[in-house]
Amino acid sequence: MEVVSQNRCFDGVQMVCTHPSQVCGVDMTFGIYLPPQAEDGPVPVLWYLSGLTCTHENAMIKGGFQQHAAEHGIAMIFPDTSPRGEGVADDDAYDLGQGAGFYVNATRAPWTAHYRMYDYVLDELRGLVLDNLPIADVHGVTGHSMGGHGALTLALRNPDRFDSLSAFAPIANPTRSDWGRKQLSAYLGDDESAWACYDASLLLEEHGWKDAILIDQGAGDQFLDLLRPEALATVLARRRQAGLVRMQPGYDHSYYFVASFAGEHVGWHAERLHRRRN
């Protein structure tokens, strides 16, 4: 693991860090935000992926979850959204290919050689900060659009590997929405029963979820259509699992949505991850 550059943040240290992915076959690069807590030992971790388009950078400078981690003293990811350069395949469209790895493992040519971010976050990076950084074992996951899929996914999938979930505006129903099923059908195959497993509101459906889990959706949002944040809710209720899905008035999609919201989704996670580490 090299690291890139640091910088001093609210007593803490902004670090962007890059290392060989035996995953995706390629240089990976990731940030991360150690807590000025993190001097004196080992810290909760919350992971945060990003949505369609970004990268590791988006969220670390337009998030503003810094502030909100220094003072609950929790250190935060913020892995890229699918693997890139030469010779890693891509496509014309913004939604598919380099900075559309909708968190999936590829079974489907071109993609296979690559595009493996579940196995990547869930498994590879994460033994990568465990093993190199004052980390404790204690993982918290949230997300945006794209990623908010793809946090809801790994910890539905995973609760025996996270302990707190939230999303910002998360792709809820993608074997529902044109923002999934294109990607689902290109990395998966059109085989539908093999898309389930990577929908949120289907996996909630058949496993539930062990603690509370928080959505914030924008009301204003331009792509609500796209998001069916109503599939989730309706999971929500008809399971009677403990949940929040709030509506928010007047917020759309973008990153001033997802920092006015951080501050509360950072403590959500906080009490969580401290209770579990106790």
Second form
Protein chains: 2
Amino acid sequence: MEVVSQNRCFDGVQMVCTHPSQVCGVDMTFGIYLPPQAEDGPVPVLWYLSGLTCTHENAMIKGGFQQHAAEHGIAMIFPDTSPRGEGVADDDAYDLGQGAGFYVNATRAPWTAHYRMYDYVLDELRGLVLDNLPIADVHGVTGHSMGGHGALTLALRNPDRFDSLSAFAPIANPTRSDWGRKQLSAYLGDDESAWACYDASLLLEEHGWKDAILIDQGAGDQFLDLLRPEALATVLARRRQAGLVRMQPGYDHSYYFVASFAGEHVGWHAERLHRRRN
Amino acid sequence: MEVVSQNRCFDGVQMVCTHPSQVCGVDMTFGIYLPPQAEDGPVPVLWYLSGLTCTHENAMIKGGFQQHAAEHGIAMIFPDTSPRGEGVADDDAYDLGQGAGFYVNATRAPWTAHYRMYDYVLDELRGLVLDNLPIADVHGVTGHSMGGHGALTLALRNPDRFDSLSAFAPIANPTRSDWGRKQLSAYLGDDESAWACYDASLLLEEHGWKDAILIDQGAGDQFLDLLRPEALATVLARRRQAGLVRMQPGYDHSYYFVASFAGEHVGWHAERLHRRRN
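Output the form predicted in complex with another copy of the chain next; the form predicted on its own has already been displayed.
Up next: the whole complex, starting with the chain shown before.
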């Protein structure tokens, strides 16, 4: 693991690191924020998964999370959204290939060689940061848009690995959306039965979740038809699943929306992660 | 004035606007954040002037100011750092021409036709926002690096126009720095007597300031030799000028530094601007 940059931020440190990834077969880059409390020992960590077209940088620059992470004494990890570089398959569309890994393990050519973001985030990057940084083995996960989909599907399938769960404007039902069907078909093939384990609404219906789930969604989001929050809200209500889907009036899909609610999400996770640790 | 975009943010609205500028002779773009309190009537405004290479966008995306402006009920304006576009003189260097207006009124060719950022910020943009937006005629000013220089020089020369003053890592003594001598020579000519009215340390020596001044400076800033905070600190002490130059250990010149202290600066201005208004 190589440290590319580090900047002091809210008395902690914002780092960018690269490392060779066995899972993705290329070097991967991620951002990590360590709060000042990490100087005194390992701290719980909140994973933030980003949306389409993003790299590790967008949320760490535009989300305003560091202030809240410093206040609450938790670290934050900002993984990239796909493998990148020469030799990594890509597509001309913004929503397939590099920048659009969808947090799945691809099983179809040409994607299968590198596109294994599910295993990368769940196992490899987790192991790397636990081995190399002052991170306690206590994890929450959140994300925005495609990253909200990633957060929900990773957590719902692995309740032993995550102790808190939230999302910002997640792609909530990708098997029924053009943000999903195209990508799942490309990465996994046309057999839709293989897609269900990457659909938050279907997973919540099947498994539920062990604690409350926090979802914020801008009511003025220009992509509401693609995100399908109503699918997740329906399952939540039908299953009597603890949690809340908050439709936030006037907010759109941008990072101005994410930043506006970043503090509440970090507080939500910190409360649960610190309780879990004690 | 045309509204290019607006995004809901911390229950207020982040807008980007363009307008034809008489002073600069081209269309100019600026960002403005209106806090939720502006729905009930005009609010005081804090001007944020950006540094070299920046546009109106950098601080509004990376500074995290909106949260604090919403909390304190003040608007924020983010002007561009120079005129731009075809027909506007430029230079290959990052620190001269477009993106590097230095908040001066140029008097030398080829700059004199468009580079009048001093008058633009002080008069034209001020009049425009007062006429068109729910802004009270009560102003504070801050900025970063070249923009800190702009904030200090605009306020020190116009104490009737500004009621609060701070800066982040300002170019504090440009007549003695390579961030200054090159640009002042290009924009104003080689007669150094014309430069003094654009040097914060010289202006503070001559005029003082009617209230306390807040300066934050990263002690790990990679550009300390160019910024020369020691010149401003010396004048502050020698004149018994109220104020503080805080050397912040470990912080560099980036927006991670700016964001870390944005809340304290907004609070500093809000206290003074609201007091002035009452």
